[in-house]
Amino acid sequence: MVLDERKLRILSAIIDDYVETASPVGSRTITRKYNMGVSPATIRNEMSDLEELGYLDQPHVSAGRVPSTKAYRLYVDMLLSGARRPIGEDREALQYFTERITQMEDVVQTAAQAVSELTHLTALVMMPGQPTMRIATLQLVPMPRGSALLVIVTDSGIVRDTVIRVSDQLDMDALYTISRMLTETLAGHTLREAQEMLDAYAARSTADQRVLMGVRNLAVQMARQSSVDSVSVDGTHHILNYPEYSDVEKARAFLSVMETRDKLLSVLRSGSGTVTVRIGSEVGLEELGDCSLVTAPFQLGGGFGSIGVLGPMRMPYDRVIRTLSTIGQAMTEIFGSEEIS
């Protein structure tokens, strides 16, 4: 059964009002605030129908109505498909985001911050693992006091560095020669291969073991860190601003789920290649109760990452969708061009 025009308008008004006020919506409120041109009694009849159809819930008989999961689903589907889709980019979001990006390594963190700041919700970002990442370059940069900074760059543009101790006879040129040799040997190999090669070489070589082991250890660590999907979270504190979480127990439950990265990863991984909205039980984290998760994809080195927000089912879906898809696209571009400023 499809809803007629007036029922849709009423349902939409109820959702809008509830998203704004967080309290059950009565028939008089609808007539006053959203002047429908009909009396409260008429609205009541329609609301009664909508409740029968499963679009509205009634906390108790003398309260107003609250949108059900099904209502949000309908509302969001209209947003995502029909002509109402929030087209166009969120200029504010784009500006906010690009202004703050500086370091390559910070893109994910910055994106999460931007999203949580703009939506006042908790932001989640999933970075896809890069198990087949290969070494592109490797360089030793001199540092004071017999140390050197080892920088490894991979073909997907991931940079990692660590400080290792080296013989203090090695000057900039000597370090460059070693870097060049190591790059020639290891470039094009995966991190695990590099580890094996270095182990084998170190065993029968008399060269400076500290450099070799330093490279080996960083490669191992990079392989470990980068082969699995990772997730970062920002803006968890926003949840306290919602009356749904004025109960400290609920707030704590929410925050403790945010600490368990595994669960977050599993729900973020299941996102498709487009903007996805999951409502209530669709989220798949029953500890959270009634939450919604909106995610947008971004591309990184052949895989898909996901950026999203998690919050009460009562959220301004249109704005959230627009912000997320804008930021997602911006991230895809950044990772694609591998250039920042």
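The form predicted alone is what I need now, so please give it after the form predicted in complex with the DNA.
Shown below: the chain alone.
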């Protein structure tokens, strides 16, 4: 049955109020707080109809109503279609995010922190594996006592560094020359190709073997890390602020899943190339059966990552969707920018 406009307005008001208060909503609340233009008796009748249709539940005989999973599904579908209110760019979220990025390496952690702090929910960021990541630049920076800081930047803007041992005879000019030579040799090659090239070069070269092996070992480490999907989590503590999780066992089950990266990756990988909202059992994990997961994609190289929010079904979907859409698009632009390193 398709709900008429009045039922939709009343249902939306009940959901908005329940999201805000976590308390069952009665007809008096709707009459007092929302201008429906109808009598309290009419609102009571409409709420009874919505309950019969499966959109509302009544937890206690004398209590008001709370939205059902079916109600949240309809509400979210209306948001995603723009039927309830347009979903545009969240300028506050964009400013909050971009002001906290100082270099490319900050992007993923900053995104997770920004989303968590803006929504007061648990944020998840899945980075897709980049097995064909290529070297863009390589730099050796002198440090005291025969050591140097090695920095490798990839074509995806990912930066890794490590301290390596070098000959005491290598001054700043010599390290600059080696950096330029290695960049010219390795730029455009994948990390695994760089490893093979360095092995071959070290076997026949009289150059400082510690430098060559230092570059090789970092390339191997980066190749290993970049070949698999990874997930970052921020704000798991936020779930404890919701009365739905005052039950210790329920909270413990949620926090346990947050420590299980394989499970998180399984639900994040199943997202689509658009904003996706999964409610209750749709999330795909029994431990998260009372939760909702909202995700938005971002592009990195030839693959897609996912940024999401996980929390109780009683979440402000409108704000969450706008925040994720905005930051996901910003991440796509950042990872696609050749000017950021």
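Here the rigid core means the biggest group of C-alpha atoms that line up within 1.5 Å when the two forms are laid on top of each other. Positions refer to the first chain, counted from 1. As the structure is a computational prediction, the values presented were derived from the model and not from experiment.
This chain moves as two rigid pieces, and the smaller piece turns through 14° between these two forms.
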